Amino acid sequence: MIDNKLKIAIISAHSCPVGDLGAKDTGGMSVYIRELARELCKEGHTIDIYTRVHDPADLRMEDLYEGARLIHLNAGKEATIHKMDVYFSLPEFTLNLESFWKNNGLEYDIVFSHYWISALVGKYLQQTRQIPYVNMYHTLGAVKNAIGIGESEPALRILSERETVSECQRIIVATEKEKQQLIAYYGALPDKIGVVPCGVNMGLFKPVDKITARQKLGFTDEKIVLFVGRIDPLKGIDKLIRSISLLKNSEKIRLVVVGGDENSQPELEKLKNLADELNIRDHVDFRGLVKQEKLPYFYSAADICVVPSYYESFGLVPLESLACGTPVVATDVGDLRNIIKHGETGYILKDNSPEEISRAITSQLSLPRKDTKSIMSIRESVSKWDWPNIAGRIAVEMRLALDTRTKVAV
């Protein structure tokens, strides 16, 4: 290292960083590693991000910021897969990786990991290079079977899961709820794990005048009920759309889903039948996949934004609305318990049930509409998310894993 200073291979297998957001397998992750990039190269860290070409169209090699490239390996088909179909194309991923900086000469300090897919790249570049490596899950299988909503976890995603909790040099978590569960499910060892919550692009995520965000987009002056994020039966979409039904005037309340490509079609038809069975379809208004420069406006345009999820890891939406200045309501998931405040900037609710959410949608759409001074106080609640703070963080405890590692080479 010189003067302090990373160089830090971070691996993506299964989800481009650079892909379109809302899609099956790109969301939180994906602009978690990329805005954690940029902010580490402010720093004066040097970043190559590693993932595989998903497109015949992709550039095998581009500059993301300064500082910070992308990479895109082959590893089996040029295309969108299953995530199963990645972890077998893993033997191809790696090799070519491993060429890759044969070829170029590189050398890191250490390899950052997401999810648990990646985790097996960084397992084996740590026992092959004696390359430290640090991973975050993002989610955890152990839990989200648990829950037991939507597709069951394989069993070789809990059993890798396990492994490399066990022999990383250390893991980041974004909540202290995740460092309890990583205990409780695979027997994680309390000191390897760093808790260090997802942070927001402030710069992005910054108020729309309403009026100006509403006529960009096509809106009228209907309540505007926002809904951002993949279309899986874990976002808990339906009791969204349940709830809508039994709101009072709910013809002068429009629900607006941001989300969904074509591997969610079927999970769309559902909720879209669902509309119209509810006879609520004419206000259910299905978005599709939004770039994210797009996404303040959506923010700003909406009344509240609602996060009915049965699980998050974290919750990256409502810190988007908030910094946006529209109050939202959730599950007491992720650590929205700390995100939000109760009462103040929306509502946490106790369970998802159309019922509780529509009580507190009926609450917060019963207020005044927010002046500038409560929109700027709403985004100023989330302001210490702001990520060059989070990145400062992320850097500490790569260099925790280095020193850890020096201690038990010693």
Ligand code: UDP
Second form
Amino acid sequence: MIDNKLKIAIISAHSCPVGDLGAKDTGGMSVYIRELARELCKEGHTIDIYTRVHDPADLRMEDLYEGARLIHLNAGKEATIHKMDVYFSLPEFTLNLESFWKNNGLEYDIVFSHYWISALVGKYLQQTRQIPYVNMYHTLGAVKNAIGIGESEPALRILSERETVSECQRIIVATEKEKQQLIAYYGALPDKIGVVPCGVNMGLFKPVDKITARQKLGFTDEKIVLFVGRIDPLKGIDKLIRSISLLKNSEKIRLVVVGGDENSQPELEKLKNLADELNIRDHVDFRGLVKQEKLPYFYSAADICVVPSYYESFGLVPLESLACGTPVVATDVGDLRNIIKHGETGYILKDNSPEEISRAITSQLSLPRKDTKSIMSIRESVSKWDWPNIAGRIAVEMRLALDTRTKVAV
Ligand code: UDP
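For comparison with the form predicted alone, produce the structure of the form predicted in complex with uridine-5'-diphosphate.
Shown next: the complete complex, the earlier chain at its head.
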């Protein structure tokens, strides 16, 4: 460490931070890593992000920002593979990581690993190289299994989470709720956990004039209800579709669903069939993946954004929508209770039943359309989540991890 500036190795083995957002396994975590890296290197820290080659065209090494590089390491098939196959490729990943470090004379102050799979890489590096590792889990297998929606999480994940929770130097969570879950499910030590929310890029996510946004996207004057995210059963999109069928005047409402790549097709098909069965297929517009740069048009064109999830570790989409001045209707998941001002900038649902969602949509859509002043005040309500503020807090957590380690060594 020179002048208090850190050299950080970020590990994200299973998901590439520059991968397509909204794909089956690429969402908030990738946004988190690249936004955080951008801010940390602006502060003078040096960042190398390690992921696996998932496409033969991947550059082996590229500069993402000044002071932040992305390194693709060979590990398993050069294709998008199942997360468990990434797990089985970890020996190859760590071997290639170590030779990369050796060949390039690299040393780091700290490892910041993401998700349970990369936590195992952090654990290995801590044991073999004595570099402390901080982990962020993003979601917890035990919590997902307790909810019981979608694929169940393998015992191996639960075991690895328990093991790395006890062995890592520090854990970062985005919400107080997740801290309590780590303690309850895995016996984590409370003092080891730092709570730092995720951030939003206020420069990218800003309001666009509604009429301009609608023209650009080909929407007319109908009421627009927006969903943005990965197409995953845990997101509760089926409940949202059902809620649309319960609305009076549903013919004047369009539900726009953004997200989903070729690997999300089976799930998307189920949702399209559901809309067919409910006779509302003409009112549900599946737009597939949308580049983040275009999302401000979607958020600004919408009257409301709905987040009907069973589980979110944090919930970036609602923050982005509010930064664009669009109210959010959401379940009480992640940090949304703190992000949404209930009755002011949106509505926190009691649950994600179609009846509850449709009631909230009806009441939100009956409010007068937001003028510029209210749009700007909704945006202002989330300004404290701007990335520079959040990255500063993460750097403090990293130093804390290093300090604790020094104390233990003495
Ligand atoms: N996203 C995107 N294009 C899409 C769908 C999603 O850029 O088509 C981005 C969205 O802007 C957000 C992230 O993917 O930043 C999803 O993050 P969130 O925390 O809401 O959900 P997660 O993926 O972590 O479950």
